[in-house]
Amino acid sequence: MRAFEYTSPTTRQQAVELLAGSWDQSAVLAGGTDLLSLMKDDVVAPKRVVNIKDIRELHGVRFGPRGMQIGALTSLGELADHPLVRQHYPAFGDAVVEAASQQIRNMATLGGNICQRPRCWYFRSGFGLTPKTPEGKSLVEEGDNRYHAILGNDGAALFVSPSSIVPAMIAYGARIRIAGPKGAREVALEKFFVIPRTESEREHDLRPNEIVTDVFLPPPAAGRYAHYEVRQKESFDWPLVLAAVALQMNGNTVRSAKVVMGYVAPVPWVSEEAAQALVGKTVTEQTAQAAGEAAVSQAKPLSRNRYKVQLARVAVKRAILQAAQGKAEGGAA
């Protein structure tokens, strides 16, 4: 590891004036899960180390008007064991236990989650977001894309969003807050991550001098959610491919539906194929198998990963029968 300069703020103000404003010059560190593993293995080097485990005003649940609002320093921990999760947002909960052994939860915070870096094994080996050979052909198309993008793969971006909790989140229509130089400004989860379409840019709408402070899930609706992960084995893993569904009823029929797969595209993938499939239709087997079908619908997958395509139909319409069923209802008790 390079030698770095470390800093530890105690609050959001003094965070941001010592962050930098380009990518290779400062760092954020949470729970470290992620970074420290990425500056082991020189794929990145910060000049300076941002610690800010120290910002008080980062951490705890809060349930009001807004819904419930999530400090980014919240450890996955702490959001697995919460009754209010559990309580309102059972498929989030849900997923936040899938997303990590017992320990990585005690250690990895929701920002740090949101904000991780691709798990491709070529960025994770130094050869960046959109990898490509001398000759300038792309290296993932050309070697190993067992586990590499089915959908929003039309540019050289062809790494997999890697948070198992953002689909959920996204499903129960999450918003993110950030701070930066000129104060807070909130996005919509699922528009905070976007495709890069060179090296130069990043997969996460956020600047260098910018940092998560808050994720708030609107109050709970009297909706039907769940969360559905296909893995290698049972023991925990990296999904191959995970969907997260919200079912909004007219008695027996779908209302409005919200789909996304996790996995399957450079950013969480909300298929608007998929929710149409479902809207003003009786959730059974054949209208789960027929939205299944649509969520893939313009899959273009790789030389060695077309397997994800049938997972990810599979994955779509389990979770779409699991949420009819009731498996993970929200809102109040």
Contents of the next structure:
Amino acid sequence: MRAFEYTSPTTRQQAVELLAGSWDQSAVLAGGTDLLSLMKDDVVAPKRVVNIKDIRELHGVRFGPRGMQIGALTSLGELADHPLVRQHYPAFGDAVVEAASQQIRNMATLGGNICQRPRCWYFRSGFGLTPKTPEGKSLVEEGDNRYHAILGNDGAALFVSPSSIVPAMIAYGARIRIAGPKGAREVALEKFFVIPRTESEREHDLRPNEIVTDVFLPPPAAGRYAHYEVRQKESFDWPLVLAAVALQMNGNTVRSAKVVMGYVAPVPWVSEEAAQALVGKTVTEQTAQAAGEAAVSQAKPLSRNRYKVQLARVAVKRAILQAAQGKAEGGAA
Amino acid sequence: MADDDEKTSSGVSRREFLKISGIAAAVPLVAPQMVEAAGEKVPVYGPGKAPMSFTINGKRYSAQLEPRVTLLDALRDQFDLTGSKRVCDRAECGACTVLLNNKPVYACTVLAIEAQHQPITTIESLSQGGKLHPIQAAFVQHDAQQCGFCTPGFVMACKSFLDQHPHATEEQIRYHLNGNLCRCGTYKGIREVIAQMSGTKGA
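Can you now output the form predicted together with the partner chain? The one shown was the form predicted on its own.
Then the entire complex follows, led off by the chain already shown.
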């Protein structure tokens, strides 16, 4: 790890002013479970590290009429143990409990989980978000792309969005608050993720001198929610594919639906096709299957990840069936 | 393994001697720079060495460290607390598991500078007066190690989970040890330890 200077501000305004206007100058340290590995591997080498854990107001969970407000520095362990999380947002709670190991959950923060960098092995080896061969071809297309994108992969970015929690938060309609030099702004979590077109762009709508300060989950609507992960290992493993769904019901028929897939695209992938396949229908094995088909209808697998199309199809189907049954569980492949 | 002497960086150990005779002398100690942010002076440490102090196993330790030094490297290289092992150094294998504020964390992925002012508990604190902690004794009894490198991390992860969940079932303990890996594959013995400890409240 390269040497850096370290500071630990106590207010969000101090933090924002201590951060520089370019990514290579400074980095935000929250739980550190991603940043420290990136620095050890020399993928990032900030001159200054700004620890934001001493900003007290960014910790903790409040629950009221506006829903749940979660300070971005709340650890995944605190969320996993929080009774109101499991009670009001069970699919989100399941996603948190399933994330990583107890050692990581005790350090990792919700804001850090949202802002973590892609796990693409070309990115982690220093080739950037849109890795290229010396001849200008895509390293991902030419190389081993078994864990890469099957959707949203028309451009140069072929990594998959790394969070296993964000899709469930999007299904619940989460918004985040961001502090920057010009004050605070709020953005729908779904809109926070962008597909970079060139190496100079990032996968988030975040400036180098901004920090995510809060996450808002709206009051839980009377709906059905589920989170379903497909993994190679039962625990402490990255999902190969996951699906999070929210169903608003009108009696036995689906009034509206949100179907979000993880690990299929460079952003958490919200499938309008799958949602449309459900609206006005009762949830049965057949309609869930049709929604799964619709979710992958636009998929364009790469040379080594065709299997993910089937996993995504089935993950969406199972998440919908579990939501309809009122229970949400993950599963190993 | 408990050491009653207060250790400081002035008490020269083998590792510290190597440090001092090596690069340490070349890196000058600099007082924190005070940077104005939002109308207040905020200290900025490093990139050279800065004075740091820690509470480890109930004792005070101090050293001059660069901000980039991890808690694990500080424990092992500065304070001779080498029970916590450095294996993957990437928050995956669990061999470096220590308790920070009584919660298990990967010491390889916490900066030493941010671990100040919080109680740190390492494997060295478990045996008392030469008597093994019951979890350590169970690892011996069930032959739950081969090379032994993962064992301190497993013991710490197991102890902290049992401290917080004294009535944990065998399955719960097994699940919560998922952040610890054993390359020798001694999981059968470790499961036997868990089966025994789940009936005895751990401590």
